[in-house]
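Have a look below at one chain only, the form predicted on its own, in structure tokens format.
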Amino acid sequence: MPIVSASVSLTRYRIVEDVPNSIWPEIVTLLKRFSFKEIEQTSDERSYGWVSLENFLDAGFRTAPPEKGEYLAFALRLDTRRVSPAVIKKHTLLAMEEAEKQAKEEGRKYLSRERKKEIKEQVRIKLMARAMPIPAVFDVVWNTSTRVVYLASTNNKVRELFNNHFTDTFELHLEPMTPYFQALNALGEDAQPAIDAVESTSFM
């Protein structure tokens, strides 16, 4: 989703340690090792990795710079390979047969449990590579000074991925500033017992 449009939906995280202020010239080698890499040659059922923020073809940030005065902005791309279950099911269901058919035509009576796993393996990966990988992306916005970062998603799974992608590339660690944690921080961990007790309330 652009971050750069009249509504977006946000995640706020907060860097938990200090920044080395090592990490600054290496930041685009960074995003450049941990970038997205292209799966429509493989049968790949996903791939994830940053993009430049105006270019999402762009892994190698050749087109625009991450550096946006004090902010970083890129982008997250997740590319997903989808095949319809249903799908699956008609040609494994058709490859069995050509494989038992085949297994009578040679005295065998029938196919045995490793052989149908292979069949239906050969089937998921056979349409796994004829379908789209269907690319999704989702706008990054770090805030060198504040320690602030924004995803441009609220989505559990996208999050996940990102925050994981996120520590892995940079080797910091993220914490979402939600109510819970935002209270937690004001009042410390000896408050932690009561804020986890604390109950929401209905205003309806």
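Residue numbers count along the first chain shown, from 1. No experiment lies behind these values; they were computed from the predicted model shown. Take the two forms, superpose them, and find the largest set of C-alpha atoms that agree within 1.5 Å; that set is the rigid core. Compared with the form predicted together with the partner chain:
- When the rigid core is held fixed, the Cα atom of residue 186 travels 2 angstroms or more between the two forms.
- Fitting the two forms on the rigid core leaves the C-alpha of residue 17 displaced by under 2 angstroms between the two forms.
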Given for the second form:
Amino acid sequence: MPIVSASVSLTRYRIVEDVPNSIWPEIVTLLKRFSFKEIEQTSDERSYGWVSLENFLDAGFRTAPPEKGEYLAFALRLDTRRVSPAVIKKHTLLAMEEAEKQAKEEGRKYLSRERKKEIKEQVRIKLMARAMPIPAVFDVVWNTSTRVVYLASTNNKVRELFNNHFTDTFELHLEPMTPYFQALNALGEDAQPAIDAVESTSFM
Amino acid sequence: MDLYLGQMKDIILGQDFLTWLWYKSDVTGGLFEDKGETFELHMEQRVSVQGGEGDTLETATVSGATSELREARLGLRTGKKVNRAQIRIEKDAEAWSFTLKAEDFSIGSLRTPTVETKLEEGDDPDAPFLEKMFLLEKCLSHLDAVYAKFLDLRFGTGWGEEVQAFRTWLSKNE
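Structure of the form predicted together with the partner chain (previous: the form predicted on its own):
Full assembly next; the chain just shown is listed first.
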């Protein structure tokens, strides 16, 4: 659980709309519906979804419920298969040589552009299937009384993935707690024209 | 990169805030208030200043445990703004530290007072988590209180005076 570790990096969000009370008994069902699916037996490049905060192998929330006091705590797991471009290049060259040899034997002079594309794709899929998916886990904590949601990552790609997956799962929208949104929130809607028109201060 | 209005204002507000915070935390001895509770907030050890835009964008990162970060102050005098700072919050005997990025307020390497994670029989298994969340939210609430103070000044009538006081501070630290 990175959230409880000595040092943690965070992005904060606020849920834009009022959260309907009907959602609370459905949380685990929704988390399971959008949970992480293993790709070990496939050649898929990536997979992502919710897992238990306590155990990232648990996508069924059997280890512990997500409810902890006034918080809901779970994690976003993202598995990615990576094959070095150099490895793909080498195996594509090998496959091309083999295909050219075969083409010659069959009396053809060269490989068609489509055939070359096909070989490249086949090599990529074959190598992907052989690569082990690399798991990454990002803790998520939702404070149900303040509507603030914490993500234990500041990576832009992870943030985007999380934001979309959260909305898909709970049908709730997240607003990042950046300087602009924090200003709107602190000063209220009446201040929006002034905030929108703010210019950089010259401190010199 | 195309920025939407909010992102352009994020950079302006975030940099104005961190630049002001350097001065403010220095002249007040780091004393701030959050809902009637006094705490200390300091900028320390490591600060980045940035100026220019596009191809002429320039960033200077200065660090030093007890230095006065002179190079970064020099940057302020050439119109640069603070775009990332290491912040330390203290309350009683407890301390928090983190880095704050001006452009989106993302929080890096946040360290809270130590939480006991070893559980004994009969302990609530969620106790370390709840304790950690309490400490994280306390720190963020303090940060938000300082930002709210900045916003009141920034969008109030006294901002010009505040900027004048900033200039005096900067010239005194030559």
